[in-house]
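First comes one chain, alone, set out as structure tokens in the form predicted on its own.
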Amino acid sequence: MSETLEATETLASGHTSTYTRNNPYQSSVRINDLLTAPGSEKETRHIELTLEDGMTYTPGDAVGILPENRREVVDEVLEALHMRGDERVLDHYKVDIDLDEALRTRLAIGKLERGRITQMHKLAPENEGLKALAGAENKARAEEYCYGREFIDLLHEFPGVITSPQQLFQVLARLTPRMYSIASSQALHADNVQTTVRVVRYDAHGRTRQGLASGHLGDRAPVGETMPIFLHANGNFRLPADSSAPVIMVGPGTGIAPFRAFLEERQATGAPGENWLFFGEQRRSLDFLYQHELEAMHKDGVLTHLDTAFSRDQAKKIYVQDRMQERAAELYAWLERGAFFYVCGDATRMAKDVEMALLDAIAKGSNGTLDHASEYLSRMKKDKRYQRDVY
């Protein structure tokens, strides 16, 4: 997950941590673990970071993470720029420090934005390249360019545009915290907390490439590595307050996470509610995160049903929503007893597909049209029996 946050982070306790996204808390990694088995096109690992007592967390909120952009990457804007990296700049507070430490911790030199752009025309208004990406008219093309690109590349293609170290605080954004949904529950793991990342890796424009947080922590954070972290409350994403309610959890990939919590939670608290779990990946041999605990937890009756998705391991894909259709019928009953829906995972595609496949199961299982099923969700998401975490 990933939004904006508040000068001081609020958790469900009441309680206002001491620490912040401007004030992180030092942890250790604990566990650092690979999920997904060899010959799987993903990386995605487990991720567990220590707490100091005091620090608490509700399943549905998120951890924050302070990653250092990667030291070659320092390097290379440095070699570019034609700077030494001892001169010295004001941070954003005003803060001197060497300009080496404001490229690995203060400025996002990765993921290129059309705004790195605008910024940098500024300086060299009469740069014509710059001109022909700059301004909202140029917005598409400026867009095309930027995908894939990072800051090195506009350095490599705009050369001398930047002449001083300060000016790169006029030019990039401010490097920020990336957030994951936590998933653990605190009622089992006293001491720390866990969350689940899917490592990005790829290659453009003749670079190898890797996201900021995730490629840190697939590269650089080994077990003992200390990690400035902070936790997040997120009250829109919370197990129903009657332990009793059914949960109905739709989480492919990562989307896990937070069900993980909920589910580790509802075991240690003995909640009577029942729970079903719709999970999809790739491919089953490869690709099923925590298959162990989900299959004992369904063997156990935690999870009333476990519903698998995976996509490669047949000729037609099928997804989650596919799962949900075939299971209509019960998917509705379980919401006429009360059942609080959530969905965490990606916004862009199947969260929308999700909510359709929802939408459909409401319709026919009240004989009803899509408009009385949109009504009947309305109502569920003012109850909040509906609840997404979607990025």
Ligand code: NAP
Contents of the next structure:
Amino acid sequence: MSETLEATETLASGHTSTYTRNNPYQSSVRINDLLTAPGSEKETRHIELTLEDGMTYTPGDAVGILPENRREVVDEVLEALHMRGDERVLDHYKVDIDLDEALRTRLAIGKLERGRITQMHKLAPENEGLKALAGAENKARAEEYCYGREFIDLLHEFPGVITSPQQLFQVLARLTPRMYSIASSQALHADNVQTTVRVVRYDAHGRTRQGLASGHLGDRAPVGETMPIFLHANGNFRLPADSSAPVIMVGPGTGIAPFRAFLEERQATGAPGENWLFFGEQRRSLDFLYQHELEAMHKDGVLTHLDTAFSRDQAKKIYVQDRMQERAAELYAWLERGAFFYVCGDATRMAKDVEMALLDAIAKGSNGTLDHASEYLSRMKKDKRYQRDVY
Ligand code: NAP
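Same protein, different state: after the form predicted on its own, show the form predicted together with the named molecule.
So here's everything in the complex, that chain up top.
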């Protein structure tokens, strides 16, 4: 989800939360459960965070989480800099804090970006190694260098360039919150907000790395722990105002999150509209996120259709768009009845493939060309009947 830097987070309901990314609410972790089973290649978690009275959200919104850098990584950076951590620095708001706190909560010492190298180079213009990676002319080489590396790798490769703690604010970007699609409806959970998080862990350049926020939630956010959060409205991802309109949702992996919120909302409010969910993951027995809830909703009729695609349960991969293709005629019939179509999850490949399958279903259903299907989809977009939350 895109991030904007407004001073307040305005909620769709018209309320303005007093809590923002700069003034977060100190929530506490209510639940932090593993959704995937042992043996899964994924570690996907269900997280519930407490809210204060008056904090409201709408299904489709996101929760912003302010993570902290890992203690071990902060210590490594201090060691590489030959600093202790009790040195005083001025943060982005000129607040006097110690370096340790700055490295934990203010500065992005994780995944390396090209801009950091360019900033380091400004501190040591004569450094040949930095010169070879800095600036627009070395973009490709710098990107290759950054891949899988973190700030600590840069410090080890170019020691002695940073000589005063305050220079870190010149070199490093600000630690920013991470936005997660909300997976719950406040109609059912008045005092908390829930989300679905895949913990990113990988080995690269001889080190074990983890995602900043997902790693924090995965390793350092047990029940009862404090977590600074704020609510973020996403007016471009909303259930239809007409609760009798049918809804088609495509959410593989953590893309399920907002659809769990949609379904809870429609169930809690007794919305008469039909609901159709396409969910995909690697293996049914290990990765079927929210399986029991979804199956119960299917049994109760809240979910008219629940179509699943478990990509690795057979020799040939099956994805959500394959299921859409199998169901093209009915999919088109739903669209003709005014269905709203939603996609959430991976932007790089999945969302594009799903759009192709959607166009294909429209073309087939209408006996038209792909051009005609594109026009049909453009009209749906204009009418806000095609909405995406992809990342
Ligand atoms: P995920 O990686 O999106 O996986 C969920 C299911 O989608 C799996 O069964 C996966 O199958 C399948 N899949 C893979 N490629 C697909 C495609 N082109 N079309 C449809 N389905 C496809 O779920 P997740 O682990 O919860 O990850 C969610 C988020 O992780 C993504 O939205 C994204 O932010 C990030 N991600 C990034 C990349 C990347 O390369 N940048 C890739 C994936 C995910 P198989 O794994 O068996 O192929």
